[in-house]
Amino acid sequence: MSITNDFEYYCPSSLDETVKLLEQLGEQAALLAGGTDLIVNIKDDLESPSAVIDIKRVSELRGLDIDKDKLFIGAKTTFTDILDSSVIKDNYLLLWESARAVASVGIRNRATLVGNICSAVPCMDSAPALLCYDAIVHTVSKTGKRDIPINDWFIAPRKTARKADELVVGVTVPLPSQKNSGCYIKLGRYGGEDLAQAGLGILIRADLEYRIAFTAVGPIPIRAQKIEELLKGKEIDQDLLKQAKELVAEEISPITDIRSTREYREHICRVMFERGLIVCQQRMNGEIINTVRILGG
């Protein structure tokens, strides 16, 4: 399907430029890094934008910053920029495992992180790791520079705490202060290129602080502080898994609809969450546990 309808095309060279043609532009603009939501909302007429601003050649916006606390993510990482690194593998597990679940090879070529958040699409992959890490999200405009918590960003599908003159330029994930293992778990009904039926992104502190965060299960990807707050500071238990496994329905709001029906849905993430949580137990042990697949995520 070809775009049909007409807009102005911007391809600024610094970031100055591009904060002043949003100035200019507000609410019209919408921002082309990866392409690969706003060209098909574009094509499929989920999007009308009288002007796009094609921010690809924006220098200050490229690549990862990688601290021995923090780690920074440029607007322009893709998703295989994440993938192909060795220091995000090694220390921020969850985050790799997210960034690997995202469509296929092709689209992580393209799709960048920071494009995944800005979307705010219910299913998105990126959203459980980041809100497990508290990660930051930094925005610019003339008016001045906001950092964002994840836990705000998301305010309802499709819609974020950006305001139509800011520009996202990166993400900042702090480094857990402690020894960690993690996992993120997604369902899909097929192996490849599928969207998230349910998704799930596990933390877990060598201190037993639990980071738990679902995507695709609600309007929004959410925290599961209910199961947090259960099970700081205690080793699982059969007992205590068993607890918090019945606190899962309380922490999502599925819907039915063409992909899953709503008791599947917290069906599986029932059982997602008890497998993550395993997987995460023994990693913190130090065995070595691949990826978790549950069908065709």
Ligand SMILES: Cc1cc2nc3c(=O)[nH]c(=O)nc-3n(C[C@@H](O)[C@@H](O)[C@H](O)COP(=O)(O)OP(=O)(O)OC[C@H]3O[C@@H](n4cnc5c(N)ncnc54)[C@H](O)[C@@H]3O)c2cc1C
The other form holds:
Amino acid sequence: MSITNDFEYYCPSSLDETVKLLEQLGEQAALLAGGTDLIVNIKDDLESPSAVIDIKRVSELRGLDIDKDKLFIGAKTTFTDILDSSVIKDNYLLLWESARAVASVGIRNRATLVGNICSAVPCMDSAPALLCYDAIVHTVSKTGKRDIPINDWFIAPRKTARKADELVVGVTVPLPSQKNSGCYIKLGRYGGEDLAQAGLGILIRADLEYRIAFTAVGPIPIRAQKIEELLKGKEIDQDLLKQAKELVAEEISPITDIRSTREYREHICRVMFERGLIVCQQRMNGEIINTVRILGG
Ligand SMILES: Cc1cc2nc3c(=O)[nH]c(=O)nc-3n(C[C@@H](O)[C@@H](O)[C@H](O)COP(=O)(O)OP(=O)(O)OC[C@H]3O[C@@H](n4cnc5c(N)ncnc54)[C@H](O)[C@@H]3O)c2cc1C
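Output the structure of the form predicted together with the named molecule; the preceding block shows the form predicted on its own.
Every component of the complex follows; first up is the chain already shown.
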């Protein structure tokens, strides 16, 4: 399908210029990063902005900045950039695995993580990792900067805490303070370019702190707080695992849609949760496990 909607195209080269344009154009403008959502939405008439601001030339938004206790992911960072980083693979495995779960190489070469969280489609793959690591979203506008905890970012399907004149400059991901292990498990209908029927991120720390987050099984991606509370400070045995699995259905609110039924999503989330916990424990003990095959994909 071709683009039938007319719009002004802007291609600023600095942050200042972008912020001014956003102030001037307000809600009429859409920011363009990789375009893997925006262009599809314009072609499908789901969005019809009168102006498109392409941020690809804004040098301040470039790349990854890896510090000893945190990682900064600039707005132009693609999923391929994340996958290419051995530091991320070694230190933020859950994030790395969620990047690997996105679509195909072609999409990952263009799609940015920031674009992913700005689109806020309920099945997005990057959210569970960001929720588990307690990431912070950084925005800038003419009126100033804001740091928004990722837990407060997702408001409703395709709706975030971002104001119309705000640009997201990047996301900070703190490094867990303890030895940790994590995994991301995605169920799709087939390998390649399929959105999640269900997605789950788990991060466990040596001090027995558990972080669990689901995607594609509710209006927004969420942390499973009841399960986290139940597991906190405890070694997992069969009894505790059974109790935790029983809570899965209380944490999620899946629907039946083109990709899956509500009942199947509920069932598979329990399966993913059990297998994910086992993988995290095995990884904590130094074993190398590839989660791509965990659901037999
Ligand atoms: C075939 C296909 C398969 C896909 N498969 C998956 C998948 O498996 N998993 C998954 O999670 N996603 C998937 N996606 C969606 C994924 O590609 C996007 O969500 C992508 O990450 C968005 O990033 P982008 O850079 O392309 O953003 P764009 O499309 O350029 O922008 C997306 C939205 O974010 C806004 N935006 C972008 N950058 C900023 C910024 N810096 N500040 C404020 N707003 C901004 C834009 O205005 C727009 O509203 C798929 C898409 C396609 C086309």
